[in-house]
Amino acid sequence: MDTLAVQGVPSLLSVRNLRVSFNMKRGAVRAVDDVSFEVSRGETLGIVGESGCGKSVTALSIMRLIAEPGRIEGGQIRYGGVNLLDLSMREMRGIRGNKIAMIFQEPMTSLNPVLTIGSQISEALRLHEGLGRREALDRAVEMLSVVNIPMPEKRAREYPHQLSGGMRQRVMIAMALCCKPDVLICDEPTTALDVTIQAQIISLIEDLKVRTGAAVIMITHDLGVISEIADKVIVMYAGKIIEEGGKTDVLTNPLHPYTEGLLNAVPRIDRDSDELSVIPGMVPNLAFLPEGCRFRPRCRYAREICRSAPVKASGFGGIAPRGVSCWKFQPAWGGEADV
């Protein structure tokens, strides 16, 4: 798909054609096929889609974490104008954490377990910045003070199993916002949050980002937190974009019948019926994927013509501009698109 950019803002950060595959007993495997997008200097790119779509994995390319049997096939990744796969592993470990960080989805597995809170921060501050531990440590309980953890001082000498889960993602978002990076790659930075801890962590990186000027890319399956903090929307399908839009277009004027489909199973206090709207059928197995549209088996709109690949159509008007690989969309469809 073309890329998805706001007209006449220059892009930070610029994904294209990015595939990523893994070798598997059966043969290699593809988890993101052909992913474009562009996203600017304090704009916030939201990815959505059901766990398995490749939303991950895109994330993990961008900060060359891919690791076997996993590796990226083909396309670009390019910050500052430059392909960071061109670069050597020293060279990435030089932007990775300081350029672009990243939130990883559960705390647990990202900080050592072994380690104070204030020694795992600091490390980043001592490799990219050059500080002394004193110094590198005094700027982390400065950082964790404007995460909002209460008790800075005493929190940067206790261990992660000491703090809460709301305080543990807390403690991520410092580490990754202490060497002030210009790209954040937010990876379901509020999952098994309470919705309380959730909204204070969604109200603090939409803070952080008005503050530095960051882009961020929000990884997520809750189209709650896309709306709260989304500029623009990317819709994700068995390792494939298959809509991307500004958010008010994409949540208010789903285009794509999985985008329909992900809207209405959201729960509603205006509905009537007490029973959840459900996609019927399953993600398919990326090493077995259906003929044509990747949609097609769970898509109650399909057609003959759904066996042929849909090719993505553009325009629909919006702040942003708008794409959807659908064949209601085209012309070869007949009649006029309903969704």
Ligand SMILES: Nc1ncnc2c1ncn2[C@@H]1O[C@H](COP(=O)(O)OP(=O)(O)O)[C@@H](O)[C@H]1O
Second form
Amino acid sequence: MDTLAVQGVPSLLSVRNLRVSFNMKRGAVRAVDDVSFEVSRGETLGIVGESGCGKSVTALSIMRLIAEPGRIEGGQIRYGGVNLLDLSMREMRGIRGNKIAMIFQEPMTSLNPVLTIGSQISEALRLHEGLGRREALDRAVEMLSVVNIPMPEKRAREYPHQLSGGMRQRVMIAMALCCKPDVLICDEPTTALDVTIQAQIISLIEDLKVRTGAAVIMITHDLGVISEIADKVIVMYAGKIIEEGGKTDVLTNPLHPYTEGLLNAVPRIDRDSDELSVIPGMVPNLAFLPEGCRFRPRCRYAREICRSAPVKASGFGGIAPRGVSCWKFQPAWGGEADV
Amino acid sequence: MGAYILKRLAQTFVVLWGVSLVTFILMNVVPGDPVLLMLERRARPEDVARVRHEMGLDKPRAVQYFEFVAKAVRLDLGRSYFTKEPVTTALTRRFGVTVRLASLAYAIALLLGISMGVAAALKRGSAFDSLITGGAALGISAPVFWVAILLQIVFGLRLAWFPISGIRSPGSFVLPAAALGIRYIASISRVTRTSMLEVISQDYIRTARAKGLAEKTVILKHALKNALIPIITLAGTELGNLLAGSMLTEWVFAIPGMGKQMVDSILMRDLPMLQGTVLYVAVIFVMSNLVVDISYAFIDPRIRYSHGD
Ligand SMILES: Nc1ncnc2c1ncn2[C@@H]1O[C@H](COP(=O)(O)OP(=O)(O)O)[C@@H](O)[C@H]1O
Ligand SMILES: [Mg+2]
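Cool, the form predicted on its own is there; where's the form predicted in complex with this ligand?
Every component of the complex follows; first up is the chain already shown.
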């Protein structure tokens, strides 16, 4: 699959043909298979897909935080003119938390229980910006007020268990943004939170993105989040990108049957609730992938031809380049592609 | 924090009171009449009665108990039947020796145990890890006196590097401390390894790495501090075992510490000395638990704040 080429704007971060596999007892499973995308400054890329589709692995690969038994097998992650996969660990540490920062799904467990909030935020400042203890702590307090935490001085002296989940996620955001990163990766930042808190966190991220001009990669399985914040979207299924395009295009005119299924599973006010349908079946176990199209066993359009691997079709117009990996959009399918 | 410490102090007092009661009862059910033990076998009955009266043994048990407690809090534990030395003086002198031995062993055990455990966890699955894990299994199952005798034979007799008995030079402490410490090096390294492995798979360790921190900082600052919590629990409970182990070690190496004192006073039926030793050891045990609990609070803010403050 070739790369999305954004017209005119040079991309800030581009992932090319990324392959990540995990060495399990029964053999290697490829959790991310030939994934390519790019983001530019001030742009938000949404990555959607059900749980287990390889979204987190993709994000962790960018940070080079894939640990044993995982291994980045191939591809490139280009940032600032270099391939991050070629950097030494030391050089990579200079990027992490500084140029590329990440927010994780679980705010309850992502902060160190025995260190104060203030020290956890100031750590990155001392490391990357060379600030002294005092200055770093002052900046940490400042960051807490940027993410709308009331009484920031007091909170900085507190420990994670004294904060609610929403507050902790704000702390994570403050921590990620304190060194003004170029790229902010958010891995399901609201999944573990209450609905009302979710909306606040999303608008906070959006707000900060506008203010800092960072590129944002927003990983979620919630299409509502995508419609709120993303400029363009990639849809992942079983380790592969199956559809990509501008947000509005993908959300209003899904091409891939999987995207269509995801959209049908979202409750909408303009539709009867009994029309709501979940996609039958489950994401396949990566060790036992079906032959051909990975979505075939769950796809209501599946035909004999789907037993061989689908080819990517591109074009379709739209703001961002559009692509879909489905036989329906190949001439071999027959004339009625746009059902 | 303050409230937590006060609460633990109050609990400690209750436990100490219980300890004094149990000690007193035990001493009163030990077979053998202490007065008869002290006097000549053919002492006259009126002498026996006089000594019994002098020692206050003719008073009701309850009164005896309160007198015992009242004296004990003033650190008066009576005198040895045989040397006539005040028990407190003897114990303090002997305790100093035990403390030197136990703290040396303890320091070695903590230092080596924690660093070996951390290293094994970081090199999980390697030959080094197997060596540490295997060695630990061996070290935990080896009885103290057996290790002690082995060390005496190898380093004392064969190689003649260190003395095998007495405390004439600082070198005298090397073999006893090693004999005593090996077991704790083993158990502490084992717990450290397990605890470390659990901690380094936690989300907050990934967060620390995502900040760009060097691996050394991730391990020593973010992981070890969390991993220490079970290590402290172990180190605290092992402190009691360490004292017990030091009794055996002192016996094998003929070191005049608390352990040797206790064994000697049992053999000689020196009841005030034995009673004092038991009480002393119990107090140390309880106090060490108190210190352990308070040190938790310093490490783990969740404990510090969950009890008032
Ligand atoms: N630590 C790991 N060990 C083994 N396999 C893993 C590990 N992490 C991820 N995987 C594999 O990668 C797949 C994708 O995981 P992930 O990227 O976490 O999914 P998600 O899209 O829900 O974020 C999983 O289904 C699993 O097969
Ligand atoms: Mg995930």
